[in-house]
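As a starting point, one isolated chain is supplied in structure tokens, in the form predicted alone.
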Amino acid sequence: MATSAAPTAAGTEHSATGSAATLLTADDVAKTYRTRRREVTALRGLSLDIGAGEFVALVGRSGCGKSTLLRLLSGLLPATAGQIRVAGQPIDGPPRQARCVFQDYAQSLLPWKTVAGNVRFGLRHAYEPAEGGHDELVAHYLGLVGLGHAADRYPWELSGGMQQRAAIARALAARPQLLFMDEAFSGVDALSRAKLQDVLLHAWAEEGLTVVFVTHDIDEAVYLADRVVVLHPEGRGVLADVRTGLPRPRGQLTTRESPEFLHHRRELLHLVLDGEDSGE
């Protein structure tokens, strides 16, 4: 049974910006739900440091708790023992810095309001009024999903990977530090998932953004992420924190035809699958 992985060899630089100062902190977190009849453990002793600029992805089993750690990470939930500091600053409620995008789209928009009317809303904390120039903002996001040419749609005009652009550029529209980001591609379809992964990376890479990644696809996991941290099944914080190294800019085809890619692939479906075989 594999318990552990040191990180891969790499360099020591995996961001865009190529800070290596820490950003966010768990330290020694846990977090229990009560229930009538008991308590459940969904996670315990889990410790993790990420750099600021860096792109995370979190994977692991179903149940392990991936869900849970980016709610603790982005103060959704509070946790029931242990701390967490972003900045240095332990937090007690969603951190002004931080944003989150999640898998339902249809719902996280506002459907009264147009695509650029989403993307303004996403402005309203995030700059004075007295600064002005918000019409510029929405379109420059806009713009950097790719949905400048629909600014005046409704998201019920849109197909599902629009939609959760348009999600993503109200996110951005925020200029967070931090974007939290749960399954946010897996429901829509393979061609649509690929063009928002690219999106995403050209968004992290043009904004500077820490990003914390949860996802089920390995693949996509190593595709997009610096590092590629592996929870325990049980819940018993981080099995194995993988530095991919994979050179950037990427592509979908020569990144992950590449034996690197192929290594981290097979590496992480082992420890996932706790070491049986993976079929490869």
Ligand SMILES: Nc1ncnc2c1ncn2[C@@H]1O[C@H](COP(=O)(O)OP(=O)(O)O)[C@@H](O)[C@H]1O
Contents of the next structure:
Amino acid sequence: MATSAAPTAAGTEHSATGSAATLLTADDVAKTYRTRRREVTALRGLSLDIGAGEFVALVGRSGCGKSTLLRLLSGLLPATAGQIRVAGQPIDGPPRQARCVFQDYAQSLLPWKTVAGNVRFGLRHAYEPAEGGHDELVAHYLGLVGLGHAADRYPWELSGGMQQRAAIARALAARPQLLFMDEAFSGVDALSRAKLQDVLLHAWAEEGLTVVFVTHDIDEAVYLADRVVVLHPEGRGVLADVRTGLPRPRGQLTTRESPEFLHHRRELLHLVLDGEDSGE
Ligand SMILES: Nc1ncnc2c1ncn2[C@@H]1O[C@H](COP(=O)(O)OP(=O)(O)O)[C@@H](O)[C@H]1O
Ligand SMILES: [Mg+2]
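Next, report the structure of the form predicted together with the named molecule; the form predicted alone has already been given.
Next comes the full complex, this chain leading.
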């Protein structure tokens, strides 16, 4: 079933990494929201290529269109103009090989199912497991996010950080190639957030994922990603595309104190804050 060959999208001007095959392409994409009273063009003229296996963070000031772009890329919203392609194929709805994790973990898990039940639900329609069956896979993904001990508990018995780990395990259980996350760690306390970041980095490395991670937190973007894409404050495409490439594996203390981390953090803060100041 595996579609191993990701055809290189025609018209791609550059390869982001110089080697990875392009998995996700946004080609001159625009989105206009039409409400009864007015139209809001949240994004226009946005083009972006993301290579297989990349960890890309999307940042920018509030209202610049980060969530809109993530919904377009994940097929949850149709673009008003332009095209999104996954492995060369134009999408028309959420692609099979993608899953999303959002900020509001309290609404994402099914409260009447245990943690294991929620994870099992994630793989339900994705594929038929081989020998060992569902139980082994559920145990694998719970272990991957450090929730092996909480399999039989209910979501409401868990802290916010643990619920979000369960949501990640459920998304991963479908074995997606692409994982889209929108401010997924913004609703938890600082220590849980650091733990979630490391859980995600571990899962990304283990599962060979491609991650597109929206955050308003520049430090989080630099800590997690290899590439930080800054959106224009008024929705006019990509303002900057910064390849950070800090060494891996990363550590909450070692990475965040390193001169490269501080350099990129400063550079990106300038880009986002300057964007905020330039009103014209
Ligand atoms: N459903 C919607 N209807 C109308 N306007 C919307 C809708 N969703 C977002 N917008 C507008 O689109 C712009 C971008 O929003 P959003 O993508 O949520 O930005 P961000 O995630 O960067 O804060 C904002 O001006 C916002 O008000
Ligand atoms: Mg948003």
